[in-house]
Every structure is written in structure tokens, then in C-alpha cells.
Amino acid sequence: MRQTNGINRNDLKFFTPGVIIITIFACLGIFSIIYRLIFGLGAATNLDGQYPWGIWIGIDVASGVALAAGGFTSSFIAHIMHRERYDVITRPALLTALLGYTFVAIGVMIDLGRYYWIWHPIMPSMWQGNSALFEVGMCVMLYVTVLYIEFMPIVIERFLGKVNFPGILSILNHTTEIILRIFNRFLSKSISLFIIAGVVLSCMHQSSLGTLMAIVPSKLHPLWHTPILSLLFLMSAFSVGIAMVIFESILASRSLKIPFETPVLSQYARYIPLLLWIYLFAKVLDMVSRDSYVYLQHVTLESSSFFLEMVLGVISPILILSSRRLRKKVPWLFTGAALTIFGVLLNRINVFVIGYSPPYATERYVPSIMEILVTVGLISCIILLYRFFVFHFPVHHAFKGKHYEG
């Protein structure tokens, strides 16, 4: 029996106990789905006139954005910077992008009333320049489109040699072969241009999504409202993108038994307490600026939130990565990026949940039972879809032999 960079290529199996689990969730989520898209948001959710928007935007989109932009970071770092021993993280971090954003685009499909229409932003005739949503709406669409062109290249080394179609489809082969050889021959000179169109795109609906806020002073509370609510958005976008690919990259060699690629995440992780302290510096000179750390003077739901938001989200991983001796140790390294990533979280949903505040709201918008489980659904599916792409796509180059070769 064949190994493969000394891994048994029959150890691991698609399903275990955990995956089943999942499984599960995610199936709950797709009947929740298809229970909101048949009877309306009214059926579903606890979504009103007064609360149009919930976790649905406040997780699945502004999170799901935030959360996704490992793939803009890695390829900034690896590529435009020329860091190329973030090579082996940066196809990973792609993949993460990808499913992140494509389940950006069907939550926001589910979070429409009338989701049949969400096609409109794309006809010029429908186009508005002064509108923030208009701005990440394109941009959205733009980079998903170039995120499955930065995906190609993986898709063409998996089958380009390999084409065997069965039977009568087997006259297809020769023509399938030429066609992958023609968009490999393209892309390996061109894709370079797409790398450095989706970190513009990426930079400019990251921003915009805290424009979307900023343009509400009357609804959001003011620790979270600012001026510079965009710029707080794309500092945050950065560091939590890093911290993203750290957090994946450690879980997928757990689960597919692969080396920790600690070295790398460990320096990789340098640029973490860096962002942190610069989006730190920013986030206190604002809130001096405006007065508005006044309001942390009452023991409210608001301030008990931006406390945990800064101190577990922002000062922790900044204390715990700037040492250079526990980055070098996986369960801190781990630790330091979950609490980057649950500040992000936490940032985005004080934002668009807990800080948003309609003038004439009677009551406090609770999500239902059917919004959690499409939430829980959607990451359960992008989880499924990630570790089905880990088994048949040559994206962790320690896993490659395993599923890749003959």
C-alpha cells in the first residue's frame, strides 16, 4: 500500500463522528432555508419594520465578509510583498475566501424579501453611485468572480493530464485536455493582475461595509459610530484575515492529520499584534475625539460587549502573539488567532445587532430558532464543501499525494 509524504493515503476517511455532526446541522439549515425562501422572511424570522436586518446580516454577511478576507491578506503578503514562504498557506486561505464569500452572496440572497431579484445590481439601468450598499454589492460580486479565477489554476493541476471521461464521453477528452491547457497557459501570465484586483476589491467593500453604518448616527450607538467606521473596518479586515488562515490552517492539519506548518504560521502571526495595536491606537484617539468613552460609565449591554470586544478581542491576542515563545507553540498560537477572530465577530455584531437601535423600536430584536439554524446551517456547509475541496483538490500541498496521485 502506497505512501505519501509517510501518510497512509487510506488513514483518513470522509466522515467521521464530528463531520456527521455537521452534517446534521447543515441539513437543518437547507430545510431552513427552503422553509424561509417558501414562506417568506415574516414566517421565518423575527424580522421586522422595525428590525430589518438581523444575525443574518450582522453574522453571515458582515462577519462572513470580515472572516473571509484571509484570502486578499495571504495573497497581499505572499504575493505583492513577495513573501513567498507564505506560499503553502495561501492556497488554503483561497479556499476559505471562496466558499466565505460565495455563502456571503446566498445569505444576503436569503436575507432579501423578494431574493429573486437580487440579479437587478448588475443592469446599468439600476445602477446608484451614491449608494454604499450599490459599492459592496459590485465589489462582492467582482471579487467572488475573480476568487474562482485565483481558484482555476488549482482546479487545472488537479485534472490536466488526468481527463478520462467514460464511455461515449470519452471523444471529449483530447478537446477537454487542449481547453485546460489553454486556460493554464493564460492564467500562469495573467494572474498576477487578477491578485491585485481582488486586493482592491477586497479593500474597498471591506471599507464600505462600515460606511453602510457610518451613514446612521441616529440608529447606531455612539461607541461603534464614527466617522472613520470604514477605515476601522479594513484595519480590522487585515488582522483578522491572518488570524483566519492561522485558526484554519492549525484545525485542517488536526482533522486531516497533517504537520502543523507552525514555522510559518509563527511568523506569519507577527503582523497580528502590529494591526492590532495600530486599530487599537485609532479606536481610542476617535473615541477621545468624539467623548464618547463616557458611555462606558454604566454597566449596560453596549458597554459590557465593547468591553469584551477589546479586551478579549484586541488586547489579549495582541499580549499573547507578540511573544515570540508561545507563537512558536501551536495551542497559543491557536488561542491568540480564536480571540482575534472572536474580537472581529463580536466587533461586527455589536455593530449591526447589538449597537443598532431603531429610534421608535418597542422591544429588542431576539433572532429566531429558524435565523440560528441557517446561520449554523451555512457554516456547517462551508465546513463540508472545505474538507470535501482538502480531499479532491490539490490545496494543502502536505495532502496533496494522498487523493492526487494514481
Contents of the next structure:
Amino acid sequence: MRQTNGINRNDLKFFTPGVIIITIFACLGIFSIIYRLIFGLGAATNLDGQYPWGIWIGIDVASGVALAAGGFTSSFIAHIMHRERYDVITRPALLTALLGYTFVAIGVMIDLGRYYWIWHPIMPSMWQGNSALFEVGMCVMLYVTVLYIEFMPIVIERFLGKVNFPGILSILNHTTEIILRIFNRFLSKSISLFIIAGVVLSCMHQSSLGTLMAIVPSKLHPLWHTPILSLLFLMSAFSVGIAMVIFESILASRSLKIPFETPVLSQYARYIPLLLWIYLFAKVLDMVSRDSYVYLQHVTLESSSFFLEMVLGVISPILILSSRRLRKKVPWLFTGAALTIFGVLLNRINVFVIGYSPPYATERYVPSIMEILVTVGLISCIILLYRFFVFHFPVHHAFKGKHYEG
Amino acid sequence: MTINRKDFLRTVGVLTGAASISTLNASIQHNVDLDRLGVLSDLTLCIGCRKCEFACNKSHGLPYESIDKYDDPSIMENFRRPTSTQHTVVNRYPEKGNNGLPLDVKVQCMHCEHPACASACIVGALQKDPKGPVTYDAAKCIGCRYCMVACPFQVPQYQYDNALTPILMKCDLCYDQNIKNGQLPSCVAMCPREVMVFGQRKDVLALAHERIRTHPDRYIDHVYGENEVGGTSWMYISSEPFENIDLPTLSYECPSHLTENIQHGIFKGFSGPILLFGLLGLAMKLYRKDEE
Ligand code: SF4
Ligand code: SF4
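So the form predicted alone is up there; where is the form predicted together with the partner chain?
To see the whole picture, the full complex is given below, headed by that same chain.
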């Protein structure tokens, strides 16, 4: 197949030492998943009757959804606000969201006791409108579909007029070409609908992820439990979405040896301090009105983790990215974005794992090796697939394989 | 199109107003009968013979030992919780009873009036039956374990060791096998001391207050479960404050109230999402005009 040559204008190889290490982690993860499927959750995880959810839900699912928010924030900015100058980073963001959400779905499956019944919530006979989890599930399912549709133009651009199946399959060339053309016409008319639907669905489930833990006032630490948890989740999803786009773009430029999109990125980064200020304001207001700041007087795991989350993950990115001078420098831009991501990641872990204390637990939940391997493995798979797509599809505008030229 | 900024803002104002009104109106539905069932458990009567554990396991087809094994109190030296093979367990609190006697506490699902587990369940596998019991349908359950997260009493347990067909385990008040046939729940029927009284919730609640009123020396003035998390079908009276016998101190508000109001407020007739969709569509048009 022509497109798997892996040779491109930059003469970059798919496998570098770093990529090989990531591949090893991916394999370990897949091995752990197989182990979990054969021997069950009890054998693979440290979950029990007190801690029914661990890092698979806290990181793979809850944080995964948050960090994949780059898809809807960037499509909002580029397509709804028509800031077309940001187009260069919209496609990579879309790809990350697509992979991110696909792996969120895989993560959920691994965690479900009866993964083969994952389709149950779709059946109208089992709809349960009271459940925030039901809403999250439905929205994520629909949103993944929307993401695949939004990605279609990239696939079409790659293959339209270039369909060339090997050998006997080549009799399908013409038909495929026609199908692609029909899709293309349909999409160019309706893509705005899907873009808007994607933003709506994202707002819905990003916030409902917060509602999930609003149901446990007696178990979630008061530093995090609040009636406005869903609002806070939504607001932090906005800021982390933008931060992720910047973070990835810089990483991808480095690893693919293409120029940094600094002017675009630093303009993009302006939104982060603004959004974080609003978030911080809401958070402080909420803590003051519910007096939950009293829990900061004592040094506990919870209060330290909260402190880390706010100082490192909210206040410092505000400070860094508010400065126009620092925003123009790639290392600072990267640091600011990375800290924002760290803040939201830690926030989700705090809400789902660290801040959760069941009434009869004798010891704290600590993830098992297998749980960690699965989480690391899934992330590694995302990175590998991202690299694969970038090598073979028109994702980064400055990075195109030879086959795009003719 | 003749829409301008001002009109746009006006539309936003009207629509936000409409949305907040529908939020205020949204409230959760209660589907319980007035003559729903309830159990009163009088802890001062319990002697910790654990015959209820035996009866429960036997009637649910769970592993059990010969009945005299249950007389051995040594197992009660350790604090226990319901497991995936035991819906109910009795814990002993030495010297917490009246006259320096131990206080024995049987724990099981509380069959909340507005169960957080049922509100949380993604597929409606857990249901509050209008008659009172909170029942479970394994044919629906996908094993997400959100119910275990949501339950304020940490009652439901999961068969983690079952790799292929795990199910949730919790007390069902013997609804299908006993109550529907006019029989008592197995533990209630088995108890030699008549610790538990089964009947209509309002009757057993009245009985609880009656006992407290006539024997103020014997009980503390608190019916646990009358109001906790919005009320439960299973209630306790005791000689010892409940926080000392590992029954958590909980708010009188049912935890699902907040989340259900959020869900219904936003999603009533899908008004929220449709609204947002419209607004974004409008924004898309307006911004495009700007750009030109
Ligand atoms: S005690 Fe827990 S499991 Fe039982 S009904 Fe209440 S919330 Fe559900
Ligand atoms: S584990 Fe089963 S019963 Fe519990 S919330 Fe999930 S689907 Fe419902």
C-alpha cells in the first residue's frame, strides 16, 4: 500500500527510540486488559465494596473526557466564532478529541462488570433520565459519532480522486470514489449542524460529569463537593480544552520537526487566563459561601492536593499566560498550558479518587499495578494512533507525506 | 437576515429567563404508596445470635453454615460489612447497650425512600418499588457500580471475582420470594427476639415513637431512618447514639434531590440543549456577518 511507506517530506521515521518505549507500554497495557477480561476486576484491580471506582474512571474516563475537550473548544473558536486563522490547529485538536473519546469508551468498557452490555443504556426500555451517568453515556456516544463525522472531510480530502485499492480490489475504486463524492457533498452542506451539535453535546456531558459526584455529599470531601460542581466542571473543560490544543501543537511540532505555530498559539492562549479567572472566582465564591475553606487549616492529603490543584494548576497558569511577553515564548507557552492541564487533571483525580472517602473504608484505595499499566497503556495507544494518523492523513498543514503531493 | 446585535442580546435575555423558570419548576417525582412497607429494628432487644444472617443466606441461595455455628460470637470481634455473599451482618459493640451489656447492630440495605442508588443507576436496574423495597434486576445491570458510589450507607456489593457474569448484591427485603406471597422477610421471621417489626411504614414509625415515649430510660430520642437522607424504609431505635455504632450521620435531605433537579432542570423537554443549539447557530451566523 502506497500510504504506509512512512516516508515524507521531512524524512521522518515512524519509530524513534521514544516511540518504541511508548509501544512497549501500549503492549503492556493491552496485556493487562486481556488479563482483566479473563480473570475479572477482582484479580486485576484494587477495587472493593468501599471503593467501586478507581483510576480507570478517575483518569481514563473523567480526565480523558476533560482533556479531549480541545475538540469542541477549538471547533467553537474556529467554526462558530469564525476565527479562521486558527485553522492550523483545529485539525490536530479534532484528531486528539476523536482518539481521546474513542479511548474513553474503551476505558469504560474495561471497567464495566458486564462490558458486553454496554449498549443497554441506548434501549428505550432502560432509559433512566434521573441518572447523570445515563446522560454522560448517551452524550459521549453521540459525540463520538459526531467527531467521526467531523473527521470525515479529512479522510475524504486524503482519498478523493486518489482511491487506489491494490490488486483485485481495484474494481471497487470507482464505486468508492462515488461514495466519497456523495459524502463530500452531503458534508459540505451539513457540517455546520454537526459542529454545533458537537459543542452542545460537549457542554452537556462535560458538566454532567460533575453532576455524577454531586450525588455523594456525605462521601466527597467538602473542598470539592458543591451544588455547582457541574458548572465548575464545564468551566474547567473550556480552559483545559484550549490548553490541550496548545500543548499538543507544541509537542507535535517538536516531534514532527515542523515549525511552531507560535503566533496562533499565543493568541489562542489569551483565552486561558480569562477562563481560569472566571473559574477561580466561582470556586472562591462557592467556598466562601459554604465555609468549606475551613478544611484548609489542617494539613491532610485532601487539603494538600487541593492546594496543589489551585496554586499550581490555576493560579500559576493565570500568572504566566497573562503576560503578553511570556505568551510569545514557546517554553512559557508550553509551561502555562501544561500547568493548566495538570490542574484540571488533578481536579478530576481529586473529585473521583482522592476526595472520595466511603464511610467504612479501613484503608485508602491505591491503584494496583495492573490498573496503572492499563491507564498508561491506553494513553500510549492514543499517542501511537495520533502519530499514525498524522503520518498518513492531512492533519498538520505543515506536515504532509509524499503521497499528498500527487 | 435582519438580526443585529441588539436583537441577539434581547433573544438571549428572554431565552435565559425562560430557561431559569423551567429550572425552578422542575421537581422530582415521588412514586411511593402511602401504605408502603417498613421495618423497625429495636436494637435494645437484639442478642447477637446472628440467626438472621443464617436465614438471609439460606433464603437467597447464598453459602451458609449449620445453624449452631452462628451461636459462636467470636466472629463478631471484627467489624464486618455486607459482602457479595452476605446481604446482612450483625456487629457487636461491647458495653454500648443498656446495663453494660453489648449492643448488637444488624446492618443491611436501608431501602431508602428516595434511594440514591436507584437515582444513579444508568439503566434503571435498581428501582424503588411503590410498596417500599428497593429491588434489583440483574438482567439490566451493566456493572458500572455507580450505585455503590452513590449509596450513602455503602450497602451494595459487587461480585468482583466473577469475570464474566458479575452481579450486584444487596438486600431486597425478600420482596419476590416472601413479601409478594404474604410472608415476612426471612430475617424478620427468623429472629427469636422479635427485634424487627414489619408492617406499614407509618405504623412501625408510630410504634417507634411510642416505645421511645414510654421508655425514655431505654432509648435515645431518635428514630434513625425517619428522616435520614429523606427517610428510609428500614429504621432503628437504640440506647446509644447512632454515630457511636457506625450508622453515619447524614443530612435529612435526600442526596438525589440535587442531582435530579439539575438533570431535570436542564433537560426538561430538552429545552436546555435545544436552546444552546439555537444560540450557537445564531452566533455562527452573526459572527460570519461580522467577518464579511
Ligand atoms: S441503603 Fe443504599 S442500596 Fe439501600 S436503598 Fe438506600 S441507597 Fe440504595
Ligand atoms: S452497577 Fe448495575 S445496578 Fe449499579 S448503577 Fe450500574 S447498572 Fe445500575
